[in-house]
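The chain below stands alone and is given in structure tokens; this is the form predicted on its own.
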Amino acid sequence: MRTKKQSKLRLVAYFIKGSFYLFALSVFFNLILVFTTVLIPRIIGFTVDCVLQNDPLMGENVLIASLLGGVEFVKSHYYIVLIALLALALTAGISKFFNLYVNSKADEKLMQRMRNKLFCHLLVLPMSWHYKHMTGDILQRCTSDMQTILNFISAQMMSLIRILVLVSISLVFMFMMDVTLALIAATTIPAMFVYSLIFQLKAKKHFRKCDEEEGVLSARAQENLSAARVVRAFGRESYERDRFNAQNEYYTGLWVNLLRRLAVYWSSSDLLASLQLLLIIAFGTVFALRGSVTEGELIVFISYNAMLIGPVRELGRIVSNMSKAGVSLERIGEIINAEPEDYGRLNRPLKGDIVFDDVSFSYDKPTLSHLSFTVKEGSTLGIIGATGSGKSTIAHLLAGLIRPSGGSISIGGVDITSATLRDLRRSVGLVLQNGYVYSGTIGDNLAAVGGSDAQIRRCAEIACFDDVIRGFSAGYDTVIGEKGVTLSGGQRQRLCIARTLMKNAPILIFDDSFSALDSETDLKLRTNLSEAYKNTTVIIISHRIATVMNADNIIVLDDGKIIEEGSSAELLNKGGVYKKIYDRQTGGGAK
């Protein structure tokens, strides 16, 4: 299944779906705020011209006079102007309150939707995608980039709507009062917009570079926090500190360079706005002395111009921030548009013989080459070979974590690529050498795939872990810390084995997951498995001959190819690679 590519606009539309009505309500309160703000200077102008100066009623002053009860009524009741201004100010304050309240609620719903979308999509992306992306960079996209998008949609986009309405209404009133002064005020608006647009185009690549390098910095921090014990064990504190400092210095330098550009932009924008205000005051004073505008109109005009200067400068900020939001949308879009892992639509349990037919796979170079073998249902297959020979790749292919670049893999005659991933993952239980342990309690980890307390204890007993758990003071409620830091390597492996057994899958794969166990525990665990899961197909991958020698069939891998295959006795009689490994590990003991 291929995902539909999402453009920036489609992404924004998807994210605000569900909170659109809240943003619309926020726009409504924003408009009320704008209208009340624009009316206040008009009432002041009417009071100066028609009430204090006794100028004749003209234009919109006629409407204002009628709303206030007439000029004569206002002259004898000056407080009515104060009441009108207070009413407008109160309306503006209430509108602003509800605008902020509704907008904050919309913020949280928007952020919730973005988090859910990204997290759920990350869960279905193939391992090949995760191999190419650092965890720190992914986290940075899911935090910093999402916050940038949220700020733009909820704050800057709302401000953009308010600014456009405010500028439009103010300019209309200004042109109604004096065309020449209005033209002087209006000419700076396109100049600032064009200037902001040019800056946006130039700043976009710098914002993207800063975001990318922040991801690298986050990845380095995450790696060191995850491998804190390794860093200390090898005395790499100074090396890692220097490496982090170098990246941090480079990242800081990028932002300093960008902020220098921003400083030039803001200062030049301020200069342009100051020159515009100076022209308005100078020409307005001359026009007032000539009588082409009244004193009240000049006051109103300067008020409207003051309303324009701030929003127009803010418009420049919004336009420049648009580039940063665009970069964040691109980076999140790279996740959303990444193809999820998907196999087929055949909805049926997978059970039966496992057949690898001419299977090949490559990472940067070929890992498996034309591999063919069969695992009979209910039998045990042992896989042994040197490091890098492709043993784990076989496990990952069978579990559907990666897809073969050639050939086919079938279970019970069904090609696994035609089955649903849900059925495939239910049918295959995989235990990795370095299995992941969640923070929390032992019981929480074992119950991660569901099951009753009785099932949990039974699987723990089979994995030779129940006695260990009962030795802890809190038993199954023992908190084991992040990644099971309080457990030994062998205990973590047994916990992961027990957790996988909870799936009750017809196929079990143990990818060198007995490596940290002592020989006695290794033997006891395998004995428990053979007794409890007689009809289960088991694949054991190991470097230890003793772990695989009782398997029904054993394959020896070398450089992605099967060089030997057979039972342990058959392979020992051949006197090949298996025999050499056996002699080396047993000291040439009896067969």
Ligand SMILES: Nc1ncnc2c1ncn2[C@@H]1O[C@H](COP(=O)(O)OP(=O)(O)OP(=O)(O)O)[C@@H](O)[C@H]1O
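Basically, rigid core = biggest C-alpha set you can superpose within 1.5 Å across the two forms. Residue numbers count along the first chain shown, from 1. Since the structure is predicted, the reported quantities are computational estimates derived from the model, not experimental observations. Compared with the form predicted in complex with the ligand:
After superposition on the rigid core, the Cα atom of Glu237 is displaced by 2 Å or more between the two forms.
Thr521: CA moves less than 2 Å between the two forms after rigid-core fitting.
When the rigid core is held fixed, the Cα atom of Lys376 travels less than 2 angstroms between the two forms.
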Second form
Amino acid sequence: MRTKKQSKLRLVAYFIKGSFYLFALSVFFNLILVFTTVLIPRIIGFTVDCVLQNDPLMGENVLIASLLGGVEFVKSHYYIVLIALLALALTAGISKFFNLYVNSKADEKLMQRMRNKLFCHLLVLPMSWHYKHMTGDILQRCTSDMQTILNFISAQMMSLIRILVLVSISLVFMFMMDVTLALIAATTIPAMFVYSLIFQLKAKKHFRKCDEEEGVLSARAQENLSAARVVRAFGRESYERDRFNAQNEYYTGLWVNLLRRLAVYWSSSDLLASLQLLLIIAFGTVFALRGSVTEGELIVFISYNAMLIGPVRELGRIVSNMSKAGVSLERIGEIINAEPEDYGRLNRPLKGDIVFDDVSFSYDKPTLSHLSFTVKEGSTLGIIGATGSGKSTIAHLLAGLIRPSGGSISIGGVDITSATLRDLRRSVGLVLQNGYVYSGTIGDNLAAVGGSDAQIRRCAEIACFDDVIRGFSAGYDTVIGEKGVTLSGGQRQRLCIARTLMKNAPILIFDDSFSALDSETDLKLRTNLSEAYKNTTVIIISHRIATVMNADNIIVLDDGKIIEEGSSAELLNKGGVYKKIYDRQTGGGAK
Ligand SMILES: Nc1ncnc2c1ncn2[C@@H]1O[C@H](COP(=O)(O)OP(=O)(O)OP(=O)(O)O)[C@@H](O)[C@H]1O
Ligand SMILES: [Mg+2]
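What I would like now is the form predicted in complex with the ligand, since the data block earlier showed the form predicted on its own; can you produce it?
Below is the whole assembly, all chains and molecules, this chain first.
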């Protein structure tokens, strides 16, 4: 199943689907806001010129006068102007409210869609993809990169439309009133935009540096929190404190430096804006004295000019930040365009003999080489071998977490790559070597794959976990903390075993799952398993000879190759590696 690659534009279109009408509404309210904002100075101008000073009605003032009921009517009813201004201010306020409301709703919908798409896609990406990507980096993409895209679509695009409309309408009105004054504004306003753009582009690298260093700081804090036990066990508190303080100081210094630059920018930009306004006022006054502009027009002019300064500076920030959104879209696109796990369509339960036929697998270097073995249905296979010899890799291959790079694996004659992932995962119950325990209660963990209370109790009993539960006053409702920190290693292992048993799978794999158990519990658990799961195919991976020696067949793995295979008795007779391990672990000789 290949996914269609999404370009940045397609991605934006995909994310915006579902909230597009809300953004369109937001643009609509934005435009009403702009129109009302632009109209207010015009009404004031009309009042000054035509109502207070009896100037002749000309240009747009004719329209304004007729909208207000005629000049004579306004002259005898001054309050009409007040009502008109109030109505416009009210319309502006209401439009702003609806704009904010609709925009926030659109934001949330957009964010929800992005989160869902990303999370669902992460769930179907193969383990090989996850091995190559750091969790912190994925989280960063799912949080701050998504926020950047949201800002771009929701805040920046909306502001861009609003500012462009505002600037265009204001400039058209300004040119209609006086070309020379309008030209002064039209040349100084772009200069302010360019100044703002240059500053923002320069500031961007400082902002990025601050972001990166904040990432380092939080990663350091996170690492310390996760490794709280290690830090204390190694007495590294003062080392970690100094390391954190140094980073904290560096980070604070960066911000102080950035804030100094921002202070210089804002004050110089304000100065520039004041000078520009001064220029307009100076020329405007001269023109008004000469009679080429009216007092009302001068007021309108100054109002428009002041109204444009803020948005024009904002425009610089928006344009400079657009590339940031591009980078974030690229980073999110890398996840969305990654190929999901590719498995077959054959829809039938997998049951029967497991056959590894000339299976090879490589991570960065060859890990398993030309492995061939069969596990008869209902039998038990023991796997033993040095650390790093590839035992877990075999388990992961069989559970479909990774795919062989050569050869084939079949269950009941069906190549596992042609089965659906659902069928494969249903058929194989894997207890991982470092099993993950969800935060929450013991009951929540056991019920993670569904099942009745009776089933939960039975699986807990088989896994010798019932004693542990009885030891807790809250029983199944005992909260076990993040990653099960409140459980001992052996308790956690038994919880993971019980949870896998809940799957009722025809194939069970225990990847070093008894390592933290004392030998008595280990034996009891294995006895329970063999009694309860007579027809189940079991694969037991262990470093402990006692754990695997009762298996029907045992393979000894070394550096990704099978070096010995047979029953315990056969391997002991052979006198090879298995015998050596046996002797070492049993204290010599005894069979
Ligand atoms: N995600 C991974 N990325 C790269 N290499 C890996 C990865 N997982 C395992 N390896 C490498 O593959 C080899 C086999 O690892 P595997 O986990 O199968 O060993 P193992 O026999 O289960 O060891 P142990 O007894 O310590 O559990 C090792 O050299 C290991 O470094
Ligand atoms: Mg392992």
